[in-house]
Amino acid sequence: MLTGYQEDLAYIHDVGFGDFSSKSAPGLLEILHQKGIKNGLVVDLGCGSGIWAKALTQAGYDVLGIDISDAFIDLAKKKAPKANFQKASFLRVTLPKCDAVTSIGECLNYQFDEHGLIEIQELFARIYTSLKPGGVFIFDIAQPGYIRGMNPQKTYSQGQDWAILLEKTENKITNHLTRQMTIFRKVDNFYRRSEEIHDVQLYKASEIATKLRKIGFKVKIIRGYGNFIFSKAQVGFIATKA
């Protein structure tokens, strides 16, 4: 089993598909206002490349970002130097007290540790006690239904020195979602070819609101983070500790 993004595909999704992060900035920020958050620490897990871990520092928390993907690692500690960085499973990962946790980008529904509805649960709970009072949770998932059309569905995208072929493919009884994509960056004067593959397990949101409260968290729904409207299939949480 892949141990989170490797190289190519670390690089391709920052420099390809970053805005997803860059986008959500300033309504995440906005939300930490809004509870009176406007210092601190933040966690940041399945922290990817930085892009989020950078808008924290330039806004003035301190922040520990949490990745399974050495290539990510890497690259946020260039982008974000004066954030810290481990990499670790969020579900195994020790946390320490903070303000705030984040989770981005569906990162909870990847299963590069398996794991169900029960490992939320607890990593629910360890996510509750190291906030302090009054901290808040921040993460977004994605849902069943998240392919509409054709499926298996088949897309193509470039930039100017990568490309990537992905096909999805999901199981509706399952709620299981793969991700199969064939990776081409080029490097110096010629192409390199690389192949991973995702698995992804949705989560209704319902589910994962049941399992926040029965922790302790006061929920709240969201369909976005400020002016950045998330996709049909996937929902955000604010979960805050009393």
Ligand SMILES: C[S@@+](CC[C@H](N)C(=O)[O-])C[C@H]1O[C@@H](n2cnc3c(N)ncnc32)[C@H](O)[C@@H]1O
The other form holds:
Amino acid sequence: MLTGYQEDLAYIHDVGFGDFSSKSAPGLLEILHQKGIKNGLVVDLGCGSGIWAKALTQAGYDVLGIDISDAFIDLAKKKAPKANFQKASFLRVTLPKCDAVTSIGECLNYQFDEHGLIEIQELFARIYTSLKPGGVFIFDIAQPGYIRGMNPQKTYSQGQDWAILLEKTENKITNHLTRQMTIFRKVDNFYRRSEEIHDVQLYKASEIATKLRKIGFKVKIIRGYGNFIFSKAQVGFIATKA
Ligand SMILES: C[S@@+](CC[C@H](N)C(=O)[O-])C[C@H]1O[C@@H](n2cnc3c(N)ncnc32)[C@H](O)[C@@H]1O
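Return the structure block for the form predicted together with the named molecule; the form predicted on its own was the one displayed.
Complete assembly follows, chain above in first position.
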């Protein structure tokens, strides 16, 4: 089975949509500093093309980036050569002892590796065990209400050598979001066309916070990383191990 973010979409995400993680990076570093974590190992779940991993290594941290997409892991290794990367599902991987865990850009919502709240809670428990005392888990998710109204939303985005036609559909009963993409990327003198469909399960902030607290985390809900503010349907968490 093909999991999401094949070569062309991974490239486009990096060059066209990388600003979510690059704009988040200063605020994320500030949170780590406020928590007294100024060095040590940060595990980044759903590391994508390694933009945040690069910012972490530049700030003096050791990094293990984990992603399910081969294409993203290839890009990340080039972008952040001082970090380590592993191709795996964060739902199945063994996490090392670390000072912080991050997951930036709605990674936990993706259904490449089908899962629900039970598996999310199991992941939270593994993260809790892997964190040193005082360690922190910082992440964001997408909530229900991603799309206004009931109708599918059609948009397009384009860059110098790429374009994407996107249709988003949200099932307001199951809180399931589907992103159907037709992707064009210029390769030599031609545009290569591919299709990807991403299934995303939307979670409410309250249900995620409850799961984190059950495991023992102290939870703070945030609306952005530092000066970078999320869109309305996104929400972030700073979960601290006592
Ligand atoms: C929207 S991208 C964000 C990438 C990166 N964190 C950033 O901010 O640029 C979501 C990422 O989550 C990864 N992902 C989704 N489900 C995953 C899973 N079960 N295990 C590992 N990575 C996963 C995708 O491959 C993708 O890189």
